[in-house]
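As structure tokens, one chain now follows by itself in the form predicted on its own.
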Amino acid sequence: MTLLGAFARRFAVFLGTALVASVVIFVIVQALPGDVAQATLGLGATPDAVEALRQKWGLDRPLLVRYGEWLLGMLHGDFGASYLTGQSVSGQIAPRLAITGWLVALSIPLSTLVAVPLGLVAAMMRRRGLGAIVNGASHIGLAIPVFFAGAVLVIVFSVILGWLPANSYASLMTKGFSDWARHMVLPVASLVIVQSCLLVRYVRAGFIDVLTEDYYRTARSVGWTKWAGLVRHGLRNMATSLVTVLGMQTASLLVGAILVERVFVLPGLGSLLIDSVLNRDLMTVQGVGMLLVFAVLAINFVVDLLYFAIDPRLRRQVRA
């Protein structure tokens, strides 16, 4: 099988998984108890009014027909119209997507930059005080929920010190980089603290495994120092497992972003999703839920492609 064939097979799996996910999301949302038309009009609405609203929204049509229309609409970038406001779901998602996107896009590389050197220190100095401190701190960080980390940061840096804003959002395009950065520091830091503590555990374990490998002992025997040998020969060999963990943690990072948006009152996808659930705006719930699932699947697809770039053994196996 060629590399192109391997990529095509993974892309087919990606599309198939996305299709199954769309079915699951649609069925779950439609199976929620209660009548969205009745809930929108209130308990005092007449049956005729409820039925008229159901017909207006197409809720009286067969489930399969509604799913097909929703799926075809998504292929053209149309997630339908909100039951609550009548506005396009895509139009509501677009301005909020950038906020959640920035949270995730900044948190992943920053968490990696924090976790790799700390994991290296925890592995190399695991029998010393500094290694024990890093290891213990990562254990504590794993036990801290992201919303609690955000609340603590607000108390320290907003309430006590007054250095950073506690909530709200400043647009990068309208307010400028300085105001945007000041409003993003605490939300991103909340995600980085929790995410990096988890990654430190994996990085530490990966480097400890490298210390027992023959290629590391060979590097030491030809004159490499402990630190240089581990960085030069160990980092790339554990990169595959690190990329795997980052891909797996994408879903939890998105969930964390939703919680962080509520803590810092950021108008992102998480806030839109929660508000839509509370208001029974099912079409918006479907659209946001599908977009989040698609993002997770897309990142996992990219991780699969990165395996080929990182590990030459996979490329040789495919060409064989």
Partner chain sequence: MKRFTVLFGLVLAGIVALSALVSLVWTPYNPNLVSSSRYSPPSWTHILGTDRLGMDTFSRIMTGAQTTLVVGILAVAIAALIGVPLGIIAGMGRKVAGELIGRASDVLFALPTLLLAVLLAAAKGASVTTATVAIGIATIPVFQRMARAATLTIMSQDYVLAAEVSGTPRSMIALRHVLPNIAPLLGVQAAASFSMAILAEAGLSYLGLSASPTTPTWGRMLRDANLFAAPLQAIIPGAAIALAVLGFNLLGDGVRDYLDPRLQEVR
Second form
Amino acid sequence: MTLLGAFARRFAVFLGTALVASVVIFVIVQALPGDVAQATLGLGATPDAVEALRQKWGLDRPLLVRYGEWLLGMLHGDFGASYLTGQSVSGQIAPRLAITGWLVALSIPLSTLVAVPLGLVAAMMRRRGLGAIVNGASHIGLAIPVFFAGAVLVIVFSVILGWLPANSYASLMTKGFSDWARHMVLPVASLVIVQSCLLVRYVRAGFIDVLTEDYYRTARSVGWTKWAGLVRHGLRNMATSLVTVLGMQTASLLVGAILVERVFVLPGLGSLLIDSVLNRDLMTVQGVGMLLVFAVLAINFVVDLLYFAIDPRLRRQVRA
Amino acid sequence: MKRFTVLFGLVLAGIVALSALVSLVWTPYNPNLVSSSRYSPPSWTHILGTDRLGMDTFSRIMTGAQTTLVVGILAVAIAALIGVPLGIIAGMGRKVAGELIGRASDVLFALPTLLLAVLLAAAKGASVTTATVAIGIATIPVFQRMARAATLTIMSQDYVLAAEVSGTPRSMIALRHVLPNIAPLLGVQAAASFSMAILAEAGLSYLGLSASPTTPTWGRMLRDANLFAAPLQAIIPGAAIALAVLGFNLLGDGVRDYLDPRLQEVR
Amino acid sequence: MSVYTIDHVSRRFGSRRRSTQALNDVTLSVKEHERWGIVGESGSGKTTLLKILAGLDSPSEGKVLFMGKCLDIRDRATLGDLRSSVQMVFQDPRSSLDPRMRVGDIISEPLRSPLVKGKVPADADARVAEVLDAVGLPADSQRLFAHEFSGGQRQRIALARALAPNPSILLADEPVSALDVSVRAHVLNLIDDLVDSMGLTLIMVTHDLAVVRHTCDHVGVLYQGTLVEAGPTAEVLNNPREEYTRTLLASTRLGHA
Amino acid sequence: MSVLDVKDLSVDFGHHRNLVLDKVSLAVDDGQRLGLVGASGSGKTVLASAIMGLLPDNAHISGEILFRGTNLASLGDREFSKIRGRKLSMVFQEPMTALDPTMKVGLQAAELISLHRDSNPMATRDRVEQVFDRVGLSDAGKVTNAYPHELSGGQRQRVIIAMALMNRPALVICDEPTTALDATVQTQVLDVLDSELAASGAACLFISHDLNLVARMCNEVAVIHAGRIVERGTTEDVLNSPRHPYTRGLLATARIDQVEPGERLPVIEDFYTPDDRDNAGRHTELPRRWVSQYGPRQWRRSR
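I would like to compare: after the form predicted on its own, may I see the structure of the form predicted in complex with its partner chain?
What follows is the entire complex, opening with the chain shown before.
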């Protein structure tokens, strides 16, 4: 199998998983409630009213047809229309995409940048003060829910110090960079704090593994000092496990972004999702849910490709 | 040092369990009793103060421990009871079965806990039950993968071959050799997943996707707190969540270090 | 009579497009009470061959006759016959003894099998004590766990387990290569003695010609999955016909002797 | 003059301070090859790690390790790193894991040069290919561009030997350099090691559990047992007239080929007289762990 073939195979798996996920989402939202129209109108509604609504939304047609329509629509970027307001779901999603996107896109690299050096120190100095402090701090940080971290940041920097805004969003396009940045600092910081504490634990464990490896001993025997050898020969080997964690964490990072949007009242995808659940706007829930799952799968697909860049053994397995 | 952290974890977890148990029979006030003293600071009458409706925060924190523990235990039980057998089958059984389970697990893994909870809440209405089920189901792949990996390690050991040469049936190998040998790892995973479940439930409560407003939960208390008027009322439930999670994490780490002699650092 | 008749056996691993040939057209016959040593380096397919004989794997091509009957591991009856008379000892006793079982339970495992039938002793506890004594371990060992023993002792436990159901054939996969040189002699003496006193047929896989020369009366030489030479030990070692056998001999001290 | 002079070296580990080396003294002369023979757990690998300064953090060390007059035991990591790989190098037992899996072997070997002196890339590459060529890596240019997993065990061990010889060190420590290899490959690798050591004039501490190998490689041999050097002499003397019962036992058990087929193989206990036992019937010279190997009763052969 060629390298290209391996990519193609992974891409096929990615699309297949997305397809199955879309079925799961559709079934939970459309088939589980029993009757969507009844659920929307509440138990007190008259049968006639329910029936009228069913006709209006096309719910009287078979599930399979409705699923097919939904799927085909999504392929064209059309997520259907809200049952409640009649608004196009895609139209609601578009303006909110940027906010959630920024949160995730900023916090992944930033938390990695914070975690790698701290993890290195924690691994190398684990019998000494600094390592123990980093280790202990990451333990505590791991236990803090992201919305609590956000709340504390608001209390300190907005309520007490009054330096930064506690809520609302300023678009990069319309309000300019500095205003945008002032509004993004605290949300991104709360995500990075929690995320990097988790990464530190994995980076530390990865480096400690390297310390016990034969090739690290070889590196030391040819004249690398403890620290330099670990950076030179450990970093790339540790990166494999780091990438795995990053892939596994994309889902929880998206969840974190949704929670952070709630704390800072940012009008992102998460806010849209939660609002539509509370209003039982099923079509919107379904659409946003699918988009999030697709994002998780896409990031995991990219992570899969990253392995090939890092680990030459994989490249050969594929070629052989 | 190590012993101290485990002890600390034990104390924290113990406090959570104790307040949950005690709150079943006694709390200083009825946790849902509305009073006129709103946002009162901590005092002898209200140890941790009161919230925006004048309800006693200490009583609500105590009662909140119930939901935290029950959701955590049930969610982990759901995940382990479904995930572990699937993982063992995937690790021991035919290739097709393993592949199928693996793919199904991948799909579930792409559905974040919160999204699953959101979908269930959209379909069935938000409640503790949907939250628990969602957390449980979302955790299945974690147990499945862990059990599968551990099973594969055990299956590569010669004692499994020896058992087969001894004429032991596959099902018996699973019960006699695989399960006992992966049990410690599963225990550690359960402890870690328990902390994760607590965090997830708190998140769902914070979004209003878990217990009804009349049931005090830590996440909802944080959601209802006004950061500008009474920041303390946000910090208290937040700290409760963090300390509970920290406690169970430390406990889990302690168990792992005890069980895995490799980590008793030779170096 | 022939215990095993290995008839043009090949074994391939992997998918059709990239397969590795572990065994290539191996033909060999093992008679009762013979002691065979199968010699080869890593990757020669010697362990694969042993696994096929133990019913842990099946050939891709060719067949194995066991006691005159075609060996099919999917057929419960023939597998039962095999399990009742063939036992195996593995290379590394650290890996072949379940760390969470007591020695008594480890040794009695074959006695509790639904497949093993016939000569199995009724009183399992008495049998465990008996085989422990036969391998030179005290009877109270059965309450302990495997990790409480040294490498040599663990290999004795593995031997005790193999002997428990009264097998007639003993398969051994590098039984001493994980052990220290000084312990090796103890275990080899023990195997030698047990095979003698219990009238076993022995098939031992090893990379060490010196061990084969000492313990086995027949030797087969495997090279990259092909059986290049087989016959009585003295004959093969004194007059090797194949180039590879000569290389192997030269790389051990036996070549100079 | 001795290149290495170990004086009263003791090493123990951890809180329990398990003694692994007990006042070991050992000297290697310039250009000399000394074999160090012992069973697993005898402390031979710990001795090698101690000399290289690669002991884990929880090891306690006492005594002196004089390398060309410098006490290595008292050097800091930075100063020691300047000696390692340049004047003092090591060949490890496990070629499969001793190289960084994510880096081409040529680059790993070139690091040895660039770490220790200024050298332009062209000269470095030439030197790497030259040494690779010398250790019998045919098509050295191709090998330098390979990742470790693309090479066979024998090739990897040649790479490691090339790395150990890269900077023309004064002493090479070989810790079971061929144990993990197949017999036929083992012979070739030993030949390369033999000729390259001779050509470079480096001294060598050759560690093995296999007396046969040591006899082939070394003119002098020391026997280590339970953390102590029990015997030292020329290879010929030790092999032909061993003085210590442990050495005698080791020699006998190592030579299966000298026992007639079917005869009982000698075991180490055979070489200990009753005088060597203490009151409880144990061999005084054997550590307790070692004695318990055989249980309370001796195995007797019935034949």
